[in-house]
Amino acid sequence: MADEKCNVVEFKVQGQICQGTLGESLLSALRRHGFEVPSLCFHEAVSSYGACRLCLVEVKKGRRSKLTTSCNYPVQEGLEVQLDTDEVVRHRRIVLQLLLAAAPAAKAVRDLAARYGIEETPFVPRPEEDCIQCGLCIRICEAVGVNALGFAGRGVSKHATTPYEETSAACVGCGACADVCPTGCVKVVDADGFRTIERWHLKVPLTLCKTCGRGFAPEVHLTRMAGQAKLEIAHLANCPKCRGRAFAAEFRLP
């Protein structure tokens, strides 16, 4: 308990005193206290590196102040934070214009740009593109321990993909990349007994639930999960919904 108290720090947001944990992401702390800060590339499951640049805030410690991305800036004792200063908004609008050019087909980008009164961009757009190159799909793939994805190309041709633009032998079709994608450009489709992730050139058969018969996960994914959990594959023979029902029935009160 004493150690936890030692790690608690106080900082100010718009003059309001807030508490955080030493070293935690400033963006996480701000959102926990109910402050709204836009972001597209932030996810609690992976480390942050400020790819989208939208979570800009102004921080001041002592006499020095600066603009910084809040997702990868640690909470510190005595920090003073301003959220929507004229300078912050000006930079954020420029970032949104760039993102609108990079991914004009992304609804999340268009909606956020509209909130700041931006409907057009002075930069040359990439037609039909809906990926902002935030790298969340790559980093979650690393966190899962698969490493099936990476960046290829440079400059405007940079994009997330599989090795040689072919089906990656490492991919287990778990769909974590689609779960964290902020623009929805990575899509997982389960149909006709197969899971398809078109962006990664993947099509794998689904394992059928032994209870309801519904296809719910690729066998290679279940085999990997069973190995990590040190379970027999038979323990994962039912879909999550049926497993949940069986668990509830087992512990149902009379």
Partner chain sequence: MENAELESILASHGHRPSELLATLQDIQGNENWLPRESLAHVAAGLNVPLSRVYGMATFFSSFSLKPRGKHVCTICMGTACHVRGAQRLVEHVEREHGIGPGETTADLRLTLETVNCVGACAMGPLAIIDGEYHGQLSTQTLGRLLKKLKG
Given for the second form:
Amino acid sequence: MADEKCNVVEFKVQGQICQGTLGESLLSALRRHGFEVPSLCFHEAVSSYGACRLCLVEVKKGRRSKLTTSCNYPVQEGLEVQLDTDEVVRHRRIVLQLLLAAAPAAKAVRDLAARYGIEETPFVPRPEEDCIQCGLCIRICEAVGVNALGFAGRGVSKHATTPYEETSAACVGCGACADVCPTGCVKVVDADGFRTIERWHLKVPLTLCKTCGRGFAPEVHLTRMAGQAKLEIAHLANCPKCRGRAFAAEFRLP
Amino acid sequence: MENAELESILASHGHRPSELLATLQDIQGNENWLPRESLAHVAAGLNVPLSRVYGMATFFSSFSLKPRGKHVCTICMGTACHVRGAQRLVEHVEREHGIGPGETTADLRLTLETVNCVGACAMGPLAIIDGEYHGQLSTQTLGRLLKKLKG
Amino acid sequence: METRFHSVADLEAYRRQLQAVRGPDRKIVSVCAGTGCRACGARGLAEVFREEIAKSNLEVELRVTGCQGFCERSPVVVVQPQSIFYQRVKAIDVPEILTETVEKGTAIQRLLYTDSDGRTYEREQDVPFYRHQTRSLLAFNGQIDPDSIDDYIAVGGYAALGKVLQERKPEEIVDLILRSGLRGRGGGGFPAGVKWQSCRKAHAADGIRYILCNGDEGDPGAFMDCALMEGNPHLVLEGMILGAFAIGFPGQPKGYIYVRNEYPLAVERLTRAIEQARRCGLLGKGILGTELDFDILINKGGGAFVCGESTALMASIEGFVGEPRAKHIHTAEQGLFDKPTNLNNVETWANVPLIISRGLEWFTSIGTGDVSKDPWGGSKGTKIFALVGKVNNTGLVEVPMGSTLRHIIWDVGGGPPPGKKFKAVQTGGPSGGCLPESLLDLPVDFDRLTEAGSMMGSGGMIVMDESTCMVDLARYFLHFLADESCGKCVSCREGLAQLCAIVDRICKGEGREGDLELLKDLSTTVQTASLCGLGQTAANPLLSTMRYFEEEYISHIHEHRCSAKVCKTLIRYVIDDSCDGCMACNAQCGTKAIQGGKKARHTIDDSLCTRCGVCMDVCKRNAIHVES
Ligand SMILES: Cc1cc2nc3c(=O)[nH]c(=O)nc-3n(C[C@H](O)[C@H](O)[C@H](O)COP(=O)(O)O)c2cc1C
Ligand code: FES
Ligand code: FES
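With the form predicted on its own done, generate the form predicted in complex with the partner chain in the same format.
Everything in the complex follows now, all chains and molecules, and the chain you saw is the first one.
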């Protein structure tokens, strides 16, 4: 039964009783209970989008059952969920074959496919491609309030990009996009005093740490952070490591 | 486009981000395409990210991010026109003017565009040349119509 | 003259006044100026009529109308009171029509419609194309100048609204629509009453409920909604106002019409109609002096098929790109701007005033099944189809639900043109399917078409003969959809791209063993794993052609043959003995593939030929053929 006081709902996964909170995505709830569901476009930090179609499950509500992606399906009282039914696996395998053709250069896709015993795709591959257009970079960029990235085009030519496929004036090179990218197609390279994100045509100077002299973050990024936190930029003059040491020294921490 | 003109378009839509599509349509209505500066202006004016404006401008097929020609020939590629040979009209323009769909001649004289149905399906195949509808076209008639274009 | 109506009585008094002047003997020349007729110069024709009438001292009204349906014979003109129907009228015919027909009442033989057996018909209602139809929605198009609210009021417009506001409760109207069995004309066939009920019941914190009209008409090759919006905009508005009352009163219902970008004339006409309705007190605050407040705004699409999908349409109105979202929470509860929202198609809305003014019994007497207990129990009312392609009488056809394909294509449409043989009919556009000759006796309603692997869709109906290649047609729709997909789901974006790639290679004669199975497997995944209706139905054109025309796929793959002689890499142009060496084709050939001098029989060098077909167009002796 549903707990009347808080927003807890109960549902069944392959017969096992599970709990979730109202508004929670089925995928999160499943993972919290230790169930394995593959996904590439889902990240707890941002809203679900439902692009990769790998998180398919079978849900039964009342008498009707259907296949649905679990990342954008809200948990509900009384659901009955089946995970790897024959049908789910059959479609997931074809989706993996499609992904393997869409981004053969993405190791994450190859690894996941291998787990389903797929080494080759019957479809026409796009050699070299490593992006699956999952949109995580766009969603995180929006979540951090920068909004430098977006989708352009539609249909087969839809792709994540900066406006006009050029350096974006909004991008501060924070690198959050690279952190969430499931295929590693967004690469951040710090070298020779510059941060480069080739995919977004970005090259910005790094601020050098006042203490150790290592380039640690783009100047524009620090300026933006300082502005948001209403801090003097001087407070951000040390790299995180040296800042930690300085702090420890001041308070005589070991 | 003058900034004042742009401003008045933005104002006519109350600077509302929900009217982004209509705002861009009005700009294209004036300019015949969407110049880069105007997209930046819209982003600033509506206080929405340029990435969203660019996404919108590239999602909808009615927008052009390149200048269009003095004359625009739009060939219908809807199903009814397709089964009556619309593809051959497109090939005719490709052959005679060296431009494919979405392209403009180097002298900016003619742009070829395609569209999926304009609601005159019984008259297919059909082309719209500078706003005038021409139904039941053969490649020869189309050729004549395009030759007659002035300037 | 427009007046503001402060009450239902005002409106009715005005109607009586209009009708008194407009007796049945009034002389009217109605010139069709729908988009189809415009493509044949109807606009110019209407101008000539205007000038000539001004020059004469005839007492005759010129009425420039929206699409009257018989586009094949455009421009069409009807002369009242006799209802004399003229077709393919030219500017030079105008003076004669005025002196002979308007003045003397005699018909001009050469302008009348003659059928393929040589029979001539004088009156509009006798022409087989019209006689075999049941025109309840389209009937008004010929009687109304879409820019005149008076014309609409004179034929009984806004009477349903008046009646409802005076005598009925909102719940009663919802119930009436529910019991009428009216099902959505936008493709899905969802019972309108069920939808209205959930939206009315949904919690609306601030009383705002959105009443939307889907005028996106994305099916490329269909123009029913176009004809209604252009030809009778007030009918659509009246339906929406009735819906606003039924669904959103008391409260704050707000309306939007989302119109396809490619229909500039529809936008123009609707805009003017809305302005008139506002001035007359039929839209805005206190409609007809009652407590009902409701206004309608127009949104123009940007040229994207997917924006016809309900959630994408709403995203687009909110100022975002048209990406559909999951509908785990119904739009009836949280739709546009997260408020309860009811979306119906143009034709669905247009049916509403008629159901109210003519009554439940009238409506349920037309169509199939029994809806008295269950609105899903049948398909009621009429349906408008856009009958196009290889058929004699192309145009808009309105018939009772459940009419057979044969009735529509032969009785109304006059069958394929002389010398052509029917091969298939495509219904439902990109989400629909192709049906073969053996299914011609299928009654056309929502459920039967779906069973046969096609769909009612919004009502596109494209007739094809042997010159259409079914594999090429599937290829056409797949490319259309791959292009029009919003591109979010991997299954839809990549799935359609791969379906295109496979069908492309089949059309090039490079099909492989196992391709048909691969197509079937991939199709099922595209249908099952995609988020919205676009992906879920995208494989229909492919699967239905594979189901009914499998042999064509097989001959493409195994024999490298295209029996319809369409697929370019599988065909050759050849010149036969009847060539007299006139050099017409040589001159036109862009790649100099044709050899042979004056008076010498020409030949085509296949390696240079691009199969553009220009030579065939210019050959006067029909000496050039296509082989496969
Ligand atoms: C890809 C796609 C395109 C659609 N296009 C249209 C359209 O152009 N016009 C329309 O009325 N409905 C269209 N629909 C159906 C709408 O989503 C919706 O069901 C309909 O407008 C509801 O109105 P109805 O119940 O009166 O038919 C489309 C659906 C999908 C999935
Ligand atoms: S995680 Fe659900 S679709 Fe990608
Ligand atoms: S298909 Fe060309 S106008 Fe409709």
